[in-house]
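Consider the single chain below, provided in structure tokens and representing the form predicted alone.
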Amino acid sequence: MPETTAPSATFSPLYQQIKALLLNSLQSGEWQPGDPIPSEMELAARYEVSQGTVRKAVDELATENLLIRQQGKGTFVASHHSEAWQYRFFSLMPDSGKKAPLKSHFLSCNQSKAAAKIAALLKLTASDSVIQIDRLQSVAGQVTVFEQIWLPQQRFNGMTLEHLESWPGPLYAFYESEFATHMVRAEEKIKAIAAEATIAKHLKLEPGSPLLLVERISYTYGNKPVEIRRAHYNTQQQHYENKLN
């Protein structure tokens, strides 16, 4: 008779056991963005594992920044309101090394079909609809990003663009406040082209200047993913920083 192989199981080691767990409580919501987790002798009761056990998930997840530790206050979960995490997902930096803020003007928000490349990014079926939002971003009152933002309706029903003029803070700090969508990580796609007129014309320069187009893909938890976003830059004056570990 031919030998069978018998199919052999997947390990997985304690800690990342853990780590799932925890993950699943943030996906739930058990504990919000900004709010502290329990600490690692109550997370090893709760789970009957040692707290060393713990701390390494623990680790885990603040190395791929879901959680933040504060020395003597506990761990939180990471959250977009905080100023160290405003500009995480965003690398454009003057030139001058000196950082100013970012001011945005919303032109649009507008609800449609999406596009079938949108859709399959988003992994929607054609007949879902999304959210496009058409922004300008200007660095010390120049003119710097025009960026077109992709959303799933259904995730973000009911925003407006009075909704958008509205929020004083970063964009990302609005899905997590308004929407329950926390972004945890971004893809990226970098390429120098050259500026269409109707981009020249919103980034105030001339068509045919060169541009930086950064096209993302943004994932909240779980690997979902919840926003395109195709970003032309004027880098006439900023530069693209992309820190590397």
The other form holds:
There are 2 protein chains.
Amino acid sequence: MPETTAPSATFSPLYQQIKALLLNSLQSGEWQPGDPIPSEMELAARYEVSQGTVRKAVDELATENLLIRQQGKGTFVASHHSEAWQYRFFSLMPDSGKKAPLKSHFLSCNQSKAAAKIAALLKLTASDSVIQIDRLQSVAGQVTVFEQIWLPQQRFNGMTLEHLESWPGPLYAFYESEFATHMVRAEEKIKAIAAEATIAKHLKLEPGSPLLLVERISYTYGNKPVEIRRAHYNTQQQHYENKLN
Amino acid sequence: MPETTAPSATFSPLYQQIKALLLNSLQSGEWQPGDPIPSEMELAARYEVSQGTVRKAVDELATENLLIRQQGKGTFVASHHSEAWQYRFFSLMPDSGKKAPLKSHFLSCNQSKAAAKIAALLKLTASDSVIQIDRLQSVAGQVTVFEQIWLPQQRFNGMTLEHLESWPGPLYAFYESEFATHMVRAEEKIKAIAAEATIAKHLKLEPGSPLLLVERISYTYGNKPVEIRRAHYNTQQQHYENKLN
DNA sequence: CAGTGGTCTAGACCACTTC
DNA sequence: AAGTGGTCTAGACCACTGC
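Other form of same protein, the form predicted together with the DNA, not the form predicted alone:
Let's see the whole complex now, leading with the same chain.
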């Protein structure tokens, strides 16, 4: 007499296994950001499954924004270099509606032992080093953002202030090209706080002015946290936009 | 010799047409929130397409959170009454991590002509009336939210303060049961502001304290805006949480 | 015209729920 | 055992891109 309650606690459909294999190829760098992955027919042959099964695996990775499908052309590894991704994770919009471009001004880029809080968030040990970047961002000539960024030193080894200042595009494109680190998702915690003196000075505001504090953890492939941000937004002319579905 | 560039600007796949039909049935109230919709086989027969085509249409509505699939049981119309949806659209979390339940205290519920701004957001004309609700919300005995809500009078006809006070659950469940209005999605704009005197008093804070201002537009079926909220959050013990994918 | 992703079908079988 | 959603296949055809 067989068991009455089937085990099956570990049932995993084929397409999920294919998805895991595709993820491996992305994580290992077999396919680089911006590059096309093999066609569905080729993948089906490689993994010895039907095209429909590959399709479902790719579909999920596409809705997770790891892959980009383009009918007639192919399926591509998502990249922060593409036009459409410039504002990937950037939710601040002008109240007026017209987007003005952002301008970065880097203040510093230093290396040190990780503070306990930062080490915990990045899942580092107390002996590991981190790189800290401070910068300002301006919208339409107005200083709007003061931002502190922490990165694991090991992954971003060799980053310097000069290096940052000579990079023309967004930071995430910089990480991708120069440090082979592509960001996949992020989590943010938001508060309203009163500006401290030093930050108020940077943003040309009175101390005590209300600021939006945005703390972000960004993850690369495999749910690995690789960047901490602590940003202060002046939201007098801007607002943080969010869609709830 | 046929045209070189095919027209086809209006090509719409079958499953999209099925999706539109399903949406009609939801919007018309043929299937009520919480109820099961017909099985995939029945729908396939009704629309004279294959099960796979129905499936793809239902899949999209499920990922848009309009339908809920449950293997072995059926597919159900999403409802704000279900446990899992209590915190639909509510992004405020205690810093400590443990969720405490919310308690509502309604201050007023009045009817008046719509102000120009509100009328525009709700897509009403200047002669239309709106209902305005003011309320406070407390977390763990602490007054945390002051909220103003505007609703089109026509759709929410007959709402009173007593009515609101006697309702035990979340507002969106109230709208759903009492006014046949199910919310499908929402958009929020967030700023940090200094508390005005009257609001500070409600939240038991000093005037000028930093508050999170959250302005929300909620939509029902057919992208129809039917609720405006203007909420002030005290984020000393709480934060607004957001996941970027 | 060939190659890519996108749609649609029909049928078989699996996993889960309910009776 | 019957009914539901979930997976997988094989094959045909469509829409779009680029050569």
